[in-house]
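This document starts with one chain, in the form predicted alone, laid out as structure tokens.
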Amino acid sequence: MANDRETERLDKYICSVTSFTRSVLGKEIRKRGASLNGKQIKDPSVKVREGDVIEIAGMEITVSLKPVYLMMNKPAGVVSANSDDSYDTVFSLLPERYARCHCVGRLDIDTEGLLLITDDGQWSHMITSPAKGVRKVYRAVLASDFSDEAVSRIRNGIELRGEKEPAFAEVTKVGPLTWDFAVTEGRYHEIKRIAAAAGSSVTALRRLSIGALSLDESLAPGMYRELDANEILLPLANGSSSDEDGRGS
């Protein structure tokens, strides 16, 4: 995981952190100036520190310069990315100073629960890459029952069109018409795939855990929360990978 950096370029961490281009940034503070510490300054190479405090535009920036590890409750509606032409994404539900982060694998637009976001590359793919094999919990509510020969062909490998490869999932019934699914391979919508194999349908989809690390059930759908340094382990503790990649389950 990345260690804290000790200093970054004024005019680098201002445009990690805003809407602000390089270039537009660069023009900015020639020409106006920006406040470093209660300090004018004009040189956007000047190099910050972790609580040092910038005045520019209007704004008032603390930098940060410390590792971001988020935990959000990912609401239906919203794509798993950090700009798109069509939707609203999740990061129009954060604060500007997190535009640096990336989403640690997707979720398609209508599938809600646990989605991790950082700006720690090396975390988001040891947590996404198909190698580690992360598991993963989803939780669905079907259009009808699976039959006992259904669960019987998922647990043991069930075929899916245009794969070469059976998929494999755990799948134990919760409650009427709802399956919890875990699963440890990144295919492309593998639960609605994996149910449609099966003779059902994915009504309401659901991520409740990654690894060791289980959705905070009282953050709202919308809401987020940083995690603890306890829990930025957690989502490797069982070695393990299903992302449900491209726009997500």
Ligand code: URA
Contents of the next structure:
Amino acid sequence: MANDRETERLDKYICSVTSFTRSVLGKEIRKRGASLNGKQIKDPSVKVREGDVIEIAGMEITVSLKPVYLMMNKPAGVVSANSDDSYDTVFSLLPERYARCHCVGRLDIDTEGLLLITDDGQWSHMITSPAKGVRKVYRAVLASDFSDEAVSRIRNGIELRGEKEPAFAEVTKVGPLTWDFAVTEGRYHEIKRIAAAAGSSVTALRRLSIGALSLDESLAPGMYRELDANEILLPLANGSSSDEDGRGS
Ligand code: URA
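To complete the pair, please output the form predicted together with this ligand; the form predicted alone was given just before.
Every component of the complex follows; first up is the chain already shown.
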């Protein structure tokens, strides 16, 4: 996990938490100036520290150099990206101070549920790297139920169109037309493609957990909260790490 940085350049920090680009910011500082802890400054390269207060272009920014770890209950209709030409992104649901962060993997625009957001690249790499085999559980509502034969094809490895390697999932029926899928790879549209290869289709999809971290069900869609120190470790602790068929994950 990332160590806290003690200092950062003023211009780099402001750009990471606002929509300023370095060149526009440089001009703004030279023309109108900025203040750091109440003192006027003209040098964009001065170093800022935790708790410093910057005033620029009518904004007051309190410096926080601690790494950020958030969970969001992603709603349908927003893209898991920092920017998009056509749709709102999950960052439109967050204060601007989180602009420096990124999504830990992606959920489709119509998928809901647990999305992690951070500025700690090492942490997100460990969670998304296929080599780490972090187990993700999704709840899918299907257009038609799986047959027993489809279930065993999925458990034993099902061929996906255009891919050489079969995809594996542990699937469990949890309600009418409703199935939980546990996967460890994170392939593109993985759950929808597995369902399609097994002769059905997904009508609603929600991610419930990543490793041993479950979605906080008290978060309404679109809401988010910070993870506590213990929760930060949970995505990398594969809670239920053995599947019924012994494949593990
Ligand atoms: N699998 C999908 O098909 N979609 C998602 O958003 C996540 C996993």
